[in-house]
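Next up: just one chain, as C-alpha cells, the form predicted together with the partner chain.
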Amino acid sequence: MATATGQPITKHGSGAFSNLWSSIKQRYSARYITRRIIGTILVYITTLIIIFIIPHLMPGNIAYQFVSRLLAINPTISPAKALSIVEAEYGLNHPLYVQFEIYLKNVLLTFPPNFGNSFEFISTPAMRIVMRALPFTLLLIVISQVIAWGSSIYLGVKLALRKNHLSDKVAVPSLYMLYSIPIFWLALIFILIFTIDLHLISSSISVSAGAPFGKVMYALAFPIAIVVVSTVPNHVLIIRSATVDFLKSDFVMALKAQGLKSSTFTLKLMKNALLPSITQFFMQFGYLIGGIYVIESLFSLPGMGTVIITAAIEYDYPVLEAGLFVTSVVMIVSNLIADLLYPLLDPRVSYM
C-alpha cells in the first residue's frame, strides 16, 4: 500500500506505533502494571533468599572448602590464617544475619550484583564469569526454540485436527514418550548414532565465548538438533490439547462450515492455538531451561549450564550463585514480558 500510493514507508510505520501504543493504553491499568511489578519483585526476593539459602544447606563452613582448594595449589599457606583471611573477606564469621545483610547490600545496590570473587579463578568476580556465559546460553535457547515452537504450532493444530484418527492415536503416546526422554540421554544415543557409529558429526567442536558466529554456529548445530528433537514433543503435546479444547467451539464448526481452503483453515487455527499455549509454554521454562544446562555441560560448551553444573560439583559457590541469579532473572524478565505481551496478541484479554 505504501509504494503504490507513494507515501513513505517511514509514515506507515509510525502510525502502527502509536497504534501499539494507544492498545497498550487501552489494555493495561495502571494498577494492573503495578500489581505485575510487585509481583515481579517478590519472585525476585524470593529468589535471593533461596540462592542464599542454598550455600547453608551444606553442613560445615563455606571457606574450608576454600581454603582446601588453596592448599591443594600452595601447601605451604597455614590453614587457621588462610581460614580468617577467606572468613573476612566472604563475611563468614559473622553471624548468619549480619551474612544476609551484606549479601543483599552486594546483590541489590551495586551493578552489577557482586557475588565476590570465584573460589576456582581466584581472581575472577563470578559474575563476569556468568555474564561471559549467558549470550552462548540465550542464543542456543533462542535458535532451537523458534524452530522447535515454530513447527510445534503446526504439527500440534494439524494433530489436533485429525484427533481420533489412526495418526492422532499413536501420536499421542508416541510424543509422551519422546517427551519422557531425558535429554541428556537423547543427546547420548545420538552422539552414539551420529558420532561413534555413522561418524557424521564429531561431538566435540570446542569454542571459546569469543569465537566468530559461523564457528560457534558450526559447534551449536548438534546440540540444538537434540534440543529441538527433545522439546518438541513437550510443544507439540501443549499445543494440541490448546486446540483440541477450542476445536470444540461454534467458530471452528462456523470455519469449517465456509468450506475455506485447508492452507487458510489451519492458519486461522494456528493463530488461535498460539495464544492459550504461550502460557503454557513459560510455564515450563525452568524445567527446559535445566535441560539445556544438561545439554550444554555435556557437549562442553561455553555456556551457563556448564559454568554452573562445573560450580555446583566443585563447590564454587560465587560463581553458582551468580549463575542460579542469573538465570532467574532471565526466566523474570521472560515471564514478565511474556505476560505484558499477552493482551496485545490476543484481542479479548485486557488486564484492567
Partner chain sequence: MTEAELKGKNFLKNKFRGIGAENSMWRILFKDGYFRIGAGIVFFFFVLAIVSFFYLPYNPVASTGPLWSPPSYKHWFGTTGSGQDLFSQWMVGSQPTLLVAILSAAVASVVGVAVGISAGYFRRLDEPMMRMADVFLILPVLPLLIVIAAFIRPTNFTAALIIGVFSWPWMARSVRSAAVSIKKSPYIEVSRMNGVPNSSIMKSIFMHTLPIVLANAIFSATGGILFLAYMDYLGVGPVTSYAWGTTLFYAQQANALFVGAWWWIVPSGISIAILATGFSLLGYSMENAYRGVSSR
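Next block, the form predicted alone, ref. the form predicted together with the partner chain:
Nothing else is written out below except the one chain.
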C-alpha cells in the first residue's frame, strides 16, 4: 500500500522492530551469540553439579535428624528399623551416583525443576517454599537499588564536576572506607546505634509471607536503609570515575560550546552515567544477593536468605538445593544480560 505520492506506508511498530533488529545485527555476531549461549549452558550444568555436591559434603547423616520423630510416633520399632525407613522414604538408601542421576532427571526434565519435598516441612515441595520467599527478596532488592541508583547518579556526577575540590577529596576516601565495610558488620553497627543506644528503630519486626503491604514495607525500612548505605559507595565511585573520563571527551567540549544551562549540562552527564552503572549492577549482582541474604537472616525476614540458611542448619537438602538453584539461575541470567545489554546501550561497543 502506498500514499498518493507513491511512498510506501510502513507501520510504526514494524519499523521500530526492524530498527532494533538491524541494531542487534550490527553489534553482535552469530558466532559470539552462539559461544556465549554455549558457555552459559556449561556454567548452568556445572552449577547443578555443585549444588548437588555441597549438601552432601555436610557432616553427618540427614536420616538421623528424623529418626527421633519417627520413634516418637511409633515407639515400638527399633532405632535401626526407623533409620532404614527414613532412608528409604527420602531416597537416601541409594548409592550417591543413583541419587545424582535422580536429581538430574528431576531438575533437567521437569518444569519447574523438582527438588522433592522438604525434609523439615513434610509433604511441602521445596520449590514452593523457595518461590514463596523469592518475591520478598526481590522487593528488597528493587526498592533498595532504586534508591541507591537515584542518589548515586546525582552524587557521582556532582563529585566528578567538583574533582580536586575539598568536598571531592573528603568524599572519595570516605566512600572507599564505607565500601570496604562488610554488610553484616554495617548492619550490626546500625542495630547498635539506632536500636540499642538511641532506641529509634526496632530490629525485630515480625512479618510473614502474605502480610499486608504496609506492614511488609515497615519491616523492610531498616534493612533497606542498610542495603542502600552499603551499595551506594560502589555506585557513586563508578559513576564518578566514568563521568571524569567523559568530561575529557570532545563531545563534552561541544556541549560546553553550546552554552547550555548548568542544569541541562548536568542532566546530560547523568544520562551518560547510567551506562556503566547499569552494567556494574548486573556484574555485582552476586555480591548484592549475598549481602541481602545475610540481612534477611539477621532480621529474620521471610526471604530467600532466611530460607537457605535455615535449610542448611536443619539439613533440609531439597530446600537448600532449590534455594541455591534459584540464586544461581538469577546470577547466571544477570551476568548474561550485562554482557549482551551493553552494546545496545553504548553504540561504541560491539561484539563482532
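Every value quoted in this text rests on a predicted model; they were computed, and no experiment measured them. Positions refer to the first chain, counted from 1. Basically, rigid core = biggest C-alpha set you can superpose within 1.5 Å across the two forms.
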_Rigid core superposed: L104 CA moves 2 Å or more between these two forms_ = yes
*asked:* When the rigid core is used for the superposition, does A312 move between these two forms (threshold: C-alpha shift of 2 Å or more)?
replied: yes
_V294 C-alpha moves between these two forms by 2 Å or more, core aligned_ = no
